[in-house]
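Have a look below at one chain only, the form predicted on its own, in structure tokens format.
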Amino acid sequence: MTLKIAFIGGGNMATALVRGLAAQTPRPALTVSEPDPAKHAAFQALGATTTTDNAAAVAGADVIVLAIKPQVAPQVVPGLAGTWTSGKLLVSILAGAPTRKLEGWLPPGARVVRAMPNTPLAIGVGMTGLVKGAHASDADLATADSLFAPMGQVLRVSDESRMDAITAVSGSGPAYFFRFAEALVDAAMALGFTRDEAVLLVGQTGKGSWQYLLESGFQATRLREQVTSPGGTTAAALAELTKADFTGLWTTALKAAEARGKELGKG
């Protein structure tokens, strides 16, 4: 039987998921409910059916992927209840939206899985955290896993409180790497390089270092020590980072992101 998947919302993450699912064999039947008709053509080109009617999309689906902005969820999700049946599974990718809140907007016993993917999913190397709600089964978790696994790695957790930490580390994580790249490029330009030269130096160094790290089995400490000769240039640079409490800074940053996720969940 062909799995019928409906997306409520047609933003960047929904686009990435639809593109990945459309390439699967067997291919699921895909529907995207998106209020902006200008976005429909891109989904139709991927073989998806499009609509502006959320209720109609839900009525014809086995799995509903909630891909809207968190702030509009109180207006959108209760409107899905009228066409909800016990055979349906909701997979939510809303940051800071606990399963209990989503379940409360749907009929009693609604099955919900909460997911936190990140943007590299768009190029097939995403990281997604998953947890099931009170009424979802292990089979439901496996179904949700199958949506994201073809586009990266999946980590299942049993304690939903850990989802805010996953959001802090991997959900928001790409922005940290991008910010670091920005800082290195700016610093290289401060040493006299043009922007193109700085991008080449930082980009290739970053690409090579990351590949080297992964192929080492993520032996970051060993590789760092290999590059760092006592009293050398690398040691001088790393000493400045140590003085700035580089590790402590990131711990503080991740805790701030986790705390914000918990605040959103209470709203």
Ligand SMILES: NC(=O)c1ccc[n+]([C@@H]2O[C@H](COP(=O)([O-])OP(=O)(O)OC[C@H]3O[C@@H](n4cnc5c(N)ncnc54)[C@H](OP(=O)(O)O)[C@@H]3O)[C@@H](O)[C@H]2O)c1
Second form
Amino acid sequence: MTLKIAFIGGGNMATALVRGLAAQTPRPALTVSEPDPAKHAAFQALGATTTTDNAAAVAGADVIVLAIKPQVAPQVVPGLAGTWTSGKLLVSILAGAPTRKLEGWLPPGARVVRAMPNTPLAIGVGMTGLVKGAHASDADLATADSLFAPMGQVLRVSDESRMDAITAVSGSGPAYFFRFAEALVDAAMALGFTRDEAVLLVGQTGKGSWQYLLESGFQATRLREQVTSPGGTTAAALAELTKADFTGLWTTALKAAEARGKELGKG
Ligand SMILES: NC(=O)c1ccc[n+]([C@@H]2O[C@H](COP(=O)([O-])OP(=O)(O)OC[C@H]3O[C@@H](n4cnc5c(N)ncnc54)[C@H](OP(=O)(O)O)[C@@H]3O)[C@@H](O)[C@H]2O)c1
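So the form predicted on its own is up there; where is the form predicted together with the ligand?
Next comes the full complex, this chain leading.
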């Protein structure tokens, strides 16, 4: 039987997910409900049906993927309750929206799975955390997993409070790598390279090092030691990072992201 999936919100994340799902065999029936008709053509080109009517999209679907901004959820989600039936599953990708809040806007017993994807999903290399709400089953979790697995890797957790930690590590994570790239390019320019030269040196080194790391089975320590001769240039640079408590800085940063996630979840 063909799975019928409706997206509420047709923005960046929905686009990435629909692209991944449209390439699956058997292909699910896809509907996207999005208020801006200018965004419909891209989904239609992927074979999805489009609408501006959220309730109609929910009525015709088995799985409803909530892909709106968290700020509009209090106006949008209660509006889905009228067409909700017990056979439906809500998969929410909203940052900082606990399952109990989403369940509270829907009829009693509504099945909800919460997901935390990240932006590399857009190029098929995403990392998504998943947890089920109070009424969802293991089969629901497996259904949610199948939406994200075509676009990367999935980690399932059983304790919802871990979602704030997942948000801190992999949800926000791409920004840490991008910030690191910005800092290295700036630092290379401080050594006298043009921006283009710095981007080439940093970009190719980043690409090669990351590939090397993955191919080694993530042996970061061994590969780092290979580059670091005692008293050499790498050792001089790494000593500065140790002085600045590099690991401590990252632990503080991730704890700040986790704490902010907890705060947002309460609001
Ligand atoms: N981007 C990330 O890194 C990331 C990572 C993990 C999770 N998330 C979560 O993913 C969700 C979507 O993010 P995004 O980057 O895809 O946002 P986005 O591009 O802004 O997409 C949201 C879409 O929802 C539409 N929308 C607004 N009101 C609506 C309504 N009443 N009914 C149906 N659709 C409505 C918006 O249309 P208009 O533009 O016309 O208003 C927009 O197209 C967010 O909740 C975010 O927390 C994002």
